[in-house]
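In structure tokens, one chain follows: the form predicted on its own.
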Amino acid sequence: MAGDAPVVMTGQTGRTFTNWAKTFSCEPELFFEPTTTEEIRQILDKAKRDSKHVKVCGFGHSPSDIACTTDYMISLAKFKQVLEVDKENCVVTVQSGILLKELNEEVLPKYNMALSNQGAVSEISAAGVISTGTHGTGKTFGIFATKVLEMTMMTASGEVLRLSREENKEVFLTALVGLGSLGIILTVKIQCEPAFNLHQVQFSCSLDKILSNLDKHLDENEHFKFMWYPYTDGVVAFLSNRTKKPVQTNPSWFWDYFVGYYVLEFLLWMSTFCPALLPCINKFYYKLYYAVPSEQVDRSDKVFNFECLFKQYVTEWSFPRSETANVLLTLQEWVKSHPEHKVHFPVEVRFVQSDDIYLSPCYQQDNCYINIISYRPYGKDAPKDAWWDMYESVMHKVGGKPHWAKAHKVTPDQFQKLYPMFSKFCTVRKQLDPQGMFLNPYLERHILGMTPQMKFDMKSHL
């Protein structure tokens, strides 16, 4: 290594990358934390010389192996500068390693700006939220990547491309949900809006009632979602809208964390030994927390964010919004008719507007997203395979697509039928990375459908 550039000396050995849920991990040969574009280019040069794959990791919130590799891993945690703020047009340009949490708490408030929409988690990098198609909820709001105006990306050759709808549009629409397979996103220009508070109204009702009023809730509210509690006929709905009202919250450590977190985790742990407890736990927490309507006003990101509680397995799929009632009633009937299989709450339901991004699950289609969970109290797994398999079979029947960041079993042949632009995506990927530098086992399985022998052959040509 004596002849390598200084940045290579900072590559660490013996590092283990583990995702937040502790469900996937890997041990990269070298782990890098660059701070400049030139350092990233030097890492790619070394990887090319050493015939190594390269994967970029973010904060590790993806509940899959999408970021895992045994070759070279790059963390962009130190690559997070704010490059430009256009207050007049509410646009911010940042390096791609910055977390949404840092944008929400440290950057945007200084300029009286805010993100228009986001998912439940802010501890996720700008590059990660864009590359995996992460989303929030709202009939007129697309996935987060639809708010990206421009970005720069370094390819395997070290070339930096400027991408937007005006410049390199085809590559831009491929890279927006690019799964880290085209190159390394360096900078991102994000369309924001003036800072705002959200007034959130929370109420409970029956699943049948929420489904019969679904269009009304979607039309009348900027951000609408609901959660169904298996073993009850009830849901809790959240209606959130922009407001000029001041912040008004009533947090309680006892109810929010002692009962809502610590007691719940203990009860779920007990249920792994006595599964018959689960229906009682679901019913108890539904009645305890959602029997009485409530409301709050808070800064936008604090309302968008949702406490994910403890470690968990998660699977989430999107499908045509018109199938929402059919899917949920099918899930409800399965739970009722299969008492031998116990499932955790909640089943989260959100809605996202269509777009034109090649591998966006919402490509030319307004979608419903349903997220199901299997908690791991104190790291102990609960049986979930029957529930998972049934849910995925329902998704296949209605043309569902898995969330890219979450573990699934979908093959390239199946994706070819689900995504009209899948072949175009693969063509652009191969043009930008002909030797497969940015591939890893996740991409080999789900994008290329590679066999072990094919992986060996490709490795020999890197």
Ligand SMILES: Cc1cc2nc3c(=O)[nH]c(=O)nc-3n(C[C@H](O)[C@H](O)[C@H](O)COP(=O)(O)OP(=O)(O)OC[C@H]3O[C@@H](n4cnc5c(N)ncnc54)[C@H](O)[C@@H]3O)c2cc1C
Contents of the next structure:
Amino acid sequence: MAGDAPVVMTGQTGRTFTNWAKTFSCEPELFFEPTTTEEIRQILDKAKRDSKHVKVCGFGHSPSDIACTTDYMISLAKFKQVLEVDKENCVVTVQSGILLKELNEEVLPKYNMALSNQGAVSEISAAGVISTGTHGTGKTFGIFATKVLEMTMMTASGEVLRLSREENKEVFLTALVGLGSLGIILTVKIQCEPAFNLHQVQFSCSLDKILSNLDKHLDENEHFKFMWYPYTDGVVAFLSNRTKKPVQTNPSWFWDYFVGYYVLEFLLWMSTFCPALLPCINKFYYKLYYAVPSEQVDRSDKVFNFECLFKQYVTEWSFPRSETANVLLTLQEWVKSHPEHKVHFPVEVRFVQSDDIYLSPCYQQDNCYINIISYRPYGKDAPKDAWWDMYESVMHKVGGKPHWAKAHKVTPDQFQKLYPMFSKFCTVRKQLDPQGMFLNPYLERHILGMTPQMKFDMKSHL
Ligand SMILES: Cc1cc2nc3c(=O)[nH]c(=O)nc-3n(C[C@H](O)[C@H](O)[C@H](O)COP(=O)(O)OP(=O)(O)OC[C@H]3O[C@@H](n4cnc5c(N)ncnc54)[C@H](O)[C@@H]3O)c2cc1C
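Next, report the structure of the form predicted in complex with the named molecule; the form predicted on its own has already been given.
Complete assembly follows, chain above in first position.
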């Protein structure tokens, strides 16, 4: 009967996908927002018939073109149901388009559960976070993907694979930080923990002092990070630990938003005309905000989250923790010896535990991550190339690996040396997606190292 025929998913034309920082955008030929697994399968069938690449986007927070395509784009913003909650074991199974914000605010509190750890923002999808190796901080906390117990993933053929440490382990360890290159993650089972508050203590001290107490802070605190303010010798440190104390916060719109956001954006915009202002801005904000120690108690996700302010370029690399002091002192020395180049605050320093995920930057290695920001006040760029090129060259010397979500220039040959399981990753990717349906320019550049001729051949085989 005609009425029983499946509804064929249609895509929208004329959509532009732009990332959060407005630094990368693309115009997919067709944009789909499926709500069911069957609709996702129909889109893949159509892509095969039309010889098109397919890219799933999450919430577009990656500061690179990792989620971009000019062929078919799928948003899973409407594919975000909660499928199962195991209260006893603190495990939740969700469709992969759900945002961490929705988990933190709507889903997990109902069951008195919480995510164990996360990064600075929650407006990001579960699948996006897993696919790029998103991380928070803490000596005994791995990247977010280490909390994934099981996933289902649709491959280019339309088959749905169940992946876990017990089932298809090799594909599981490949797909956990899969860069969107293996298939479409449909569902994710996440290990959570009973809901908790975090007690965060914030204080300032010299860079030298924090570096000499690094191991102590890491050993004594569940979540430890700090931010160095170039042109000062100081850092602000954040120590966060689980507590039974009730929520106690002291928000101030005037300081947090008027001075901390609007005035700062204006001052940084002024500095694009007069870069000599930057050292004063850095010193002023460091003194203004962090001269006095402070503390707060809040629900875990509210402490993990951090106000990331306005649009920005970022470069973040991960390297062996033992190199932390060496790297930071090199950066500090460069800023002092290159007064002709001016840089923004903060330089954010975090720590992540090793794991066994093939393309995790922390594969078999406890790492430090350093995130360097260049703000774009009112959308205006500030010079950053000399500072970033120097940082990149320091990273190459210490075996640094770029955050997968963030723009970088690393080639497949270099990744081959940095990641012992890089070849294995490429083999599994090719087995699951032999025609390269899920490739895009980011993957072609950084994973395949494709030439224009190879791209042409690949497209004709889709
Ligand atoms: C303000 C800000 C703060 C940030 N803070 C941190 C931080 O503290 N720590 C950190 O590590 N990172 C941080 N990031 C980076 C961010 O966590 C990552 O970029 C994350 O991937 C964004 O998730 P998303 O949902 O926006 O995914 P997108 O950026 O939209 O996509 C990322 C990748 O995931 C793939 N993908 C998405 N959904 C699927 C799916 N269903 N199946 C297969 N592949 C899929 C996409 O194809 C793409 O390759 C921050 C970014 C911003 C803008």
